[in-house]
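Encoded as structure tokens, the following chain is the form predicted on its own, with no partner shown.
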Amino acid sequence: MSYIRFDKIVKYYGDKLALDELSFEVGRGQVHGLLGLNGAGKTTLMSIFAACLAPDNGEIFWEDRKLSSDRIFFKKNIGFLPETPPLYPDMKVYDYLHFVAELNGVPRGEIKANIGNAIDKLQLHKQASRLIGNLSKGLKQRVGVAQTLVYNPPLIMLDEPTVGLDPSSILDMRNLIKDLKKDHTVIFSSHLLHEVSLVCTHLSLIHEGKLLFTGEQEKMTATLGHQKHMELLIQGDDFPAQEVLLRDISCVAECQFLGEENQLGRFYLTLDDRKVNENEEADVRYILLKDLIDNGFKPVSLYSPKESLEKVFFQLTDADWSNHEENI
């Protein structure tokens, strides 16, 4: 049985479809990233899961419990940090955490220990007696995470927790999320691809309300990225002419001659999406090699170049990679 299961979640804002039958699972103990550009639907999905927003259709299951019939259970067992932390600037850090603990029904005898544990994890000892309004953005973000811990929920949900932080605070937040995995399942949303690649074990890629991929992060780059691009080494001569002929192979959409060495020509192939999708259950390399041999080519090697998470993301969302490549 899956730990958390999202089943065909639909949400409209007026006539705009924000979430289009999203279905995926989150395993116990994962750091699961919700990855997508701004406006993809990540915050809407998290707000629904935290029982702050009602879906128009679909259901969320927490083992044998349903969100639609057990909203209080979901609220009590999720520590939710929205993108803008729900802080009170005129309260001191310790007093605020005490207030949150009481609000969430922590037994009186456990409040002090729970606050101490949250302060320890977030390294807020020096700030405990300070007014929240006088803290830096990075420290406020830490207080925001601390308030998700004071009632010790099994699941922590963080919406864009590194946005606007300085490099040092981003590193602190990254290390904290990794540390939270020891005792909690973590769902972490971001449009910052590099952050997701460093923090998350699994991810769900959302684009314009649709789910494009869900699973292990390495599988996304190893399978989706590699199915689309190949490097080919062939024997022969007059390789510029062979570059033209390679474009006529049924699996190949684009071909670029990379150079020649020891009578071997190296080519970078972009495969035809339709052919890849038609044969998604098979290894596309086998199909491509068969086509090459049937057309008289002499392949020596065929392999998938390592693709970055960022590049695969832009390929899947049909965004223009050339505008981002130099900045990644």
Given for the second form:
Amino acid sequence: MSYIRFDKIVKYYGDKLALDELSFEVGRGQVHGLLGLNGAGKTTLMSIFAACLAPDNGEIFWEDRKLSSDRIFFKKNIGFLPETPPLYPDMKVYDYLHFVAELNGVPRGEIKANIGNAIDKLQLHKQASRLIGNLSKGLKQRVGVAQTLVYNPPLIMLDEPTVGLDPSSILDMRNLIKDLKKDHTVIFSSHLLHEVSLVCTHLSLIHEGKLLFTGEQEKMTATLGHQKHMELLIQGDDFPAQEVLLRDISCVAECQFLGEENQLGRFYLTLDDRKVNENEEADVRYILLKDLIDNGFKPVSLYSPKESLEKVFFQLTDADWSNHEENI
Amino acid sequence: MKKIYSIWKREIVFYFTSPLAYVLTAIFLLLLGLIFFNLFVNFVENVQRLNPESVGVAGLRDHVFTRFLGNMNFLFLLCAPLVTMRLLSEEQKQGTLSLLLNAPISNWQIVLGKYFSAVSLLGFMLFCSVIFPISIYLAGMREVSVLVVGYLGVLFNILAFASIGVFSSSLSDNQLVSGVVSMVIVLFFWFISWFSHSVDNMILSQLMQYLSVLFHFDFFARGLISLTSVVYHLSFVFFFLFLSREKLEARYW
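Cool, the form predicted on its own is there; where's the form predicted together with the partner chain?
Time for the whole complex; same chain goes first.
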């Protein structure tokens, strides 16, 4: 039985479809990233999971429990940090954590120890007696994460936890999420692809309310990215002419001559989508190599240039990669 | 109950660690003192001199205590929105409402925690004003039951005003808007009995009177506990707290 299962979640805001039959699973102990551009539906999905927003259709299962019939169970077991941390600026950090622990029903005798653990994990010792309103954004974010830990829920959910933080705080947050993995399942959303690639073991890519991919991160870059592009080294001469001939190979859609070195020509090949998809089971490299040899080429090396997660993301969402490349 | 207490405690600490409770109570007592002094001086200098029959307990009750209660009631009408307008509005504005909504507590618990905190502050202000009825008592009006029932009437009105305030603060994330809405609703229930006289339809006129807080307050001010008025106030409170709870619930849907 899966740990968490999202089953055909649908949500409308008026006429606008925000989530379109989203289904995926989150395993115990995963750091699962929800990846998508702003407005993709990540926050809506998290709010539904945190039992703060009702779905119009679909169900979320936590092992054998259903969200629709057990909202309190979901609330008790999820530590949720929304994009804007829910902090009272007039409260001291310790008092705030005490308040959150009380709200979440932590027995009186355990509150002190739980707060101590959260403060230890977030390294908030010096700030414990300070007013939240006087803390920096990075520290506030840490207090926000601490409030998800004081009642020790098995699942922590963080909505865009690195937004607006300085580089040092981002690094802290990244390490913290990795650290949380030891004791908790973590779901976190981000539109920063780099963050996801560094922190998550698994990810679900959401675009305009639809799920484009779910699974292990490496799989996404491997299955969806690598096989579409190849770099080829062939032995020979007159490489510009060979570039034209390479385009006639059946599974090659585009070919670009990159340069020559020691009588080896380097080419960048874009493979024909249909051919790649036809041969999902087989490695497309075998087919390409066979075609090259049959057509008289002398291939020396063929490999998939490592596609960045960013590039794959923009391929999948049909967004223009070149417009974003400089910004990432 | 523990979770209601946690929310209540958080609000009470806020009230008493900020200037709000002290400034509001000080202004309230200052105005009340001026009103009381004015009523008392007026009673001694004018009422007793011009109308010797009104001297004594009855005079003190009618010309000082009842009017004092009426004025205090009106001051609470002004203070209640100031106390309640931030309760849920502020939570919405600073994003902390999600903390309460994500916690394993019911919307009733959230509403009741907030409501009791507002009632506690307003009750504290009411308690601070007991110096005035004690003065009246020492001046010769020994009808303790009248004094107590009169104060009970004000307390019932505080309960009603606070419930309107909690509901209004659930409507907007802007405190000012919540305060104004609260004031308008309270004034509606205050003045509705005035307009009841100009309505020809008997049933409608009686209904308007029944809905008015002033109509029910009159009983208490005269030292009478009317079951109808108690039921009116309790159902009034329940109605507005129920609406507040529904407003929070609507965020889920």
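Residue numbers count along the first chain shown, from 1. Just so you know, these numbers come straight off a predicted model, no measurement behind them. Take the two forms, superpose them, and find the largest set of C-alpha atoms that agree within 1.5 Å; that set is the rigid core.
Relative to the superposed rigid core, the position of the CA of residue 235 differs between the two forms by 2 Å or more. Residue 267 shows a C-alpha shift of 2 Å or greater between the two forms [criterion: core-superposed Cα displacement of 2 Å].
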